[in-house]
Structure formats: structure tokens, C-alpha cells
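Given as C-alpha cells, the chain that follows is alone and in the form predicted on its own.
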Amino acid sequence: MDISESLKKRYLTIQNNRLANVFKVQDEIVSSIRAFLKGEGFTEILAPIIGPVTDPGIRGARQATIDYYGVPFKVMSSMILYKQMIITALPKVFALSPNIRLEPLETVRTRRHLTEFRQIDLEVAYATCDEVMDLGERMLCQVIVDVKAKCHKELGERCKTLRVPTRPFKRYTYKEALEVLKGIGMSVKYGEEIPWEAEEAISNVHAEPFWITNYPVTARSFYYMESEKNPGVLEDFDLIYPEGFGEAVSGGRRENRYEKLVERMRRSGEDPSQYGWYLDMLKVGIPPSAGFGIGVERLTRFICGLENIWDAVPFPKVAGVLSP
């Protein structure tokens, strides 16, 4: 049965005991993250599903739009703009956030893209990149400890090869990551987002998770803070899983200054008039913050050692496949 047929007949394939074990592991993953963040003083909030605007920085995917009482509203591709709103009331927040991104058809071959997915999205007022990166390292390590202890049977042979990473994780700047890629025969032009193939390749040559930091302004969206010490470089980061599993986490410090953000919008080709409530909020004033999102399905895929991300979710939605 090919991928399309398998997904269209999910009512049959979902009965596979292997998938049932994956979903039990996933339940423990989410429970572990919740317990960890609660212990760190976070408040869980309910994520928005629709709104006037959503995150435009979605690497070639299209946003979904609905008619909301005669006005076009976006289905959330990420709640990042809303996280900047809520920290005016609560300084440390997280949500299990659903996201819709209409990915290009070619993403199916990466085996790690879904058009509907969930991420743990968190934000911390007045935090630095180093602080939230440290939080992300400790969270990932704790999840792996908990899952190995509580899901030994469900993990099967993967339990033997799944190791708790050594902290602190290795860090590369974006420039250094491009040099690593050059050393393994992959050329990426400075200023561009690292392509999926290159991301998988650099992931493949590592046995433990690692960070890539300080992407150029041209590679990311307007809401990341540009470094004052190094103009043209962002205060941001990605966490990359080892063994070819690719991106785990994306985050950074947020731009909270109205004039700077409008300038960045225009430089990136965004129309500020489309972001009315968001810019009004920045005029009133919001605290600086940092945060990240970590995809639940990708984390499940990595922990369970799955070949395909559509086996890391009960009801998968994959580009071009009309599945239930």
C-alpha cells in the first residue's frame, strides 16, 4: 500500500499495534512537557485557532484563509504574534498550539512535514536567548528521561539507542553551520534559509542535538530581534535533532519596538496595514521576550525513531493527500 492509500485508509492502518505504541509514547511526551514547564513556573493558556493575521515566516508554505462574517481571517500557522500579547499579562506562558500550513507537494519526500501539526509554543518576558535555549535543553533531556522510564515496552528496541543528550548542546552560528555543510559537499548561499536537504545532511553527521544561532536578517521574519552589536544578524536559534531527524525547535528574541518592527516588515516585503491590532499593541508597549516552538509530531518521530512523520500522529494531513 503506497503512502496515499495508507493515509486515505487510516481507519485500517490505525489499528496497527506499532502505531498504538507510538501514541502512548506521545501521550507521555506531552505529559512530561507539561509537568516540566509547570515546575518552571509557566502558565498554560489556550491557543488561538483563527485571527486577522498569523505568522508569515513559514518557509514556502501557504496560509489558509476563511470567511469570518465577511472578513478574511487566517487559520493559525503559528501563534507567535499572540504570545507577544499574552506576556503583557502573564510573564511565562505555553500552549499546545494547533497549526495549519499548506506545504508544497515536494515536502512529502522530506518525511517530516505535515500540513496540520501541533507545537508546544512558549514565551518568557524579559528572557534572553541563552535562557530559553537552556530551558529547551533541560526540557528535552527531561522528556527523554521520562519516556525511557515509563514507556520502555512501547519504545521496544528504540529504547536501547535513544540516549539522554549531554548538556550543554553544541552550538554553531549560522556562518559556522554553512562551513560544516561546505565540508560535507553542500553549498548554501549566505543570507538564505538553510534548505531541507542541507538541514537533514548536517543533522545526519551529528549523534546529539545541536543549535544553529544568529541567522541573517534576510533568512527570517520580521518579529525576531536584530542584534545591535552585529547588524544584519538576528538573536535567534534552531535546535536540530541528530541522526537526520532535522529541525526540532525554532525561536529567539522578539522585536518589541514599533518603529524597528515596521521597518523590518517593509524590508521583508510585508504590508504593515495588514497587522493593525499587532502594531497598535506595539504602540501601547509590550515587554521584550524570548521563546520557541517545538513540534510535537517531530519530537515523537525522533524519540520513537520513526521513518515517517505521518506515523507520529493519529490523523495525519500530508500535502496533496486527501485523507480523513
Ligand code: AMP
Given for the second form:
Amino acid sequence: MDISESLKKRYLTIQNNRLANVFKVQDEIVSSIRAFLKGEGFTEILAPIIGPVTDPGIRGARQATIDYYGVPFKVMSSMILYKQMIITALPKVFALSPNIRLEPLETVRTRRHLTEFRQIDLEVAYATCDEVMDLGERMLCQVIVDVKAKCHKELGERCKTLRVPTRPFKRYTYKEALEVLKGIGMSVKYGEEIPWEAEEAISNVHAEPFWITNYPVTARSFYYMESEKNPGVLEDFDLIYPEGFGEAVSGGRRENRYEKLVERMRRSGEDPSQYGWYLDMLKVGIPPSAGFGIGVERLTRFICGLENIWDAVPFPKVAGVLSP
Ligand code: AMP
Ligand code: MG
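So that was the form predicted on its own. Now I'd like the form predicted in complex with the ligand, please.
Let us now look at the entire complex, which starts with that chain.
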């Protein structure tokens, strides 16, 4: 069966014992993250599913729109704008947040893109990048410790090759990452997002997770804080898994100043008038914050050592495939 046929017949392939083991590991991953974040003083909130606007920074994917009483509403591509609202009430929050992104058809080839996926999305008022990066490192290490201890049988052979990473994780700036890429024969133009193949290539030459920080303003969305010391560069970060598994996390410090945000929206080609409630909220005032989202299916793929992300979710949705 080709990928498309096997995904359309999920009611057959889902009976495979290998998948049942993956879903048991995934259950432990989510439990472990919840326990870890509760221990760090976080409150879990319910994620929004639809709203007038959603995250525009989704790298060539289209947003899904529904008719909401005659008004077009978006299905969340990420809850970033809402995280900036909730931290006015709760300083440390997270949600298991479902996202829809109509990814380009070619993303089937990356083996790490779904069109419906979930993030553990967290945000901390007044935090720095370093603080949430440290939290992310400890969280990933704890999840791996817990899964290795509790899912030995389900992980099978992967239990041996999956090691608890050494902290602190290595850090490259975006600029340094382009140098690493050049060294392995991949040239990426400064100012652009790192393409899927290059992301996989740099991941492939690492045996431990690592960070890429300080992307150029032109590569990312308006809500990341631009560095005061280093204009043109953002206070943001991605965590990249080793062994070719690619991006795990994106996050950063958030811009919270109304004027700056409007200017950044204009620079990134967004129409501020589309962001009614969000800009009204900024005029009232919100605290600065930092946070990140970690894709649950990608984390499962990495932990279980799966070739394809569609085996890391019970009911996969892959670009262009009309599966259940
Ligand atoms: P982003 O804000 O676009 O970086 O998304 C946050 C995280 O969600 C990423 O680091 C991935 O772990 C995950 N993610 C993003 N897009 C997808 C996708 N199409 N399929 C599965 N996971 C995704
Ligand atoms: Mg990202």
C-alpha cells in the first residue's frame, strides 16, 4: 500500500501492535510533561480552537477558515496571540493545543509535517529566553527519563539508542548555524528560514539536541521581540532534535508594545486592521513574556524513533490525503 492508501485505510493499519505501543508511549509523554509543568508551578488551561485571527507565521502553510455566523473565523494555527492574553491573568500557563495548518503538498516528503497536530504550548510572564530554554531542556530530559523507565517494553530496541541528553544543550546563533550548514554543503541565504532539507541535514550531523537562536527579523513573525542590542535579529530560538528528526520547538520573547507591534506587522506584510481584539488588548497593556511550543507528534516520533510522523498519531492528517 502506498502512503495515501494506507492512511485512508487507517481502520486497518491502526490494529498494528507497533502503533498501539507508540500510543502508549505517547500517553506517558503527555503525562510526564503535565507532571513536570505542574511541578514548575504552571497552570494548564483549555486551548482555543477558533477565533477571528490566528498565528500568521506558519511558513507557507494556509490557514483554515470557517463560517462563524456569517463572519470568517480561523481555526487555530497556533494559540500564540491567546497566550499573550492569558498571562495577564496567570503568569505560568500551558495548554495541549490542537492546530490546523494546510501545509504545502511537498511537506509529505519531510516525514515530519501533519496538517492537524498538537503542541504543548507554554508561556511565562516576564521570563527571559534563557529561563524558558532552561525549562525546555529540563522538560525534555525528564520526559526521556520517565519514558525509558515506564515504557521499556513498548519502546523495544529504541530504549537502548534513546539517551537522556547532556545539559546544557549546545547553542548556535542562526548565523553560526548557516556556517555549520555551509560546512556540510548546504547554503542558506541570510535572512531566510532554514529550509526543510537543511534543517534535516543539520539535525543529522548531531547526536544530541541543540538550539538555534536569534533568527533574523525577516525570517519570523511579528510577535517575537527584536533585540535591542542587535537590531535586525530576534530574541528567539528553535530546538532541533538530533539524528535527522529536525525541529522540536520554536519559541522566544514576545513583543508587547503596541507601537512596535504595529510597525512589525507592517514590516512583515500583515494588515493590522485584521488584528482587532489583539491590538485593542495591546493598547490596554500586557506584560512581556517568553514561551515556546513543542509539537507532541514530533516529540513522539523522536522518542519512538519513527521514520514517519503519521505513525505518531492515531488519526493522521497529511497534506493532500483525504484520510479519516
Ligand atoms: P512553529 O511555531 O511553527 O514552530 O510550531 C511549533 C512546533 O509545532 C514546531 O516546533 C513543531 O514541533 C510543531 N509543528 C509545527 N508544524 C507542524 C506540522 N505541520 N506537523 C507537526 N508538527 C508541527
Ligand atoms: Mg518553528
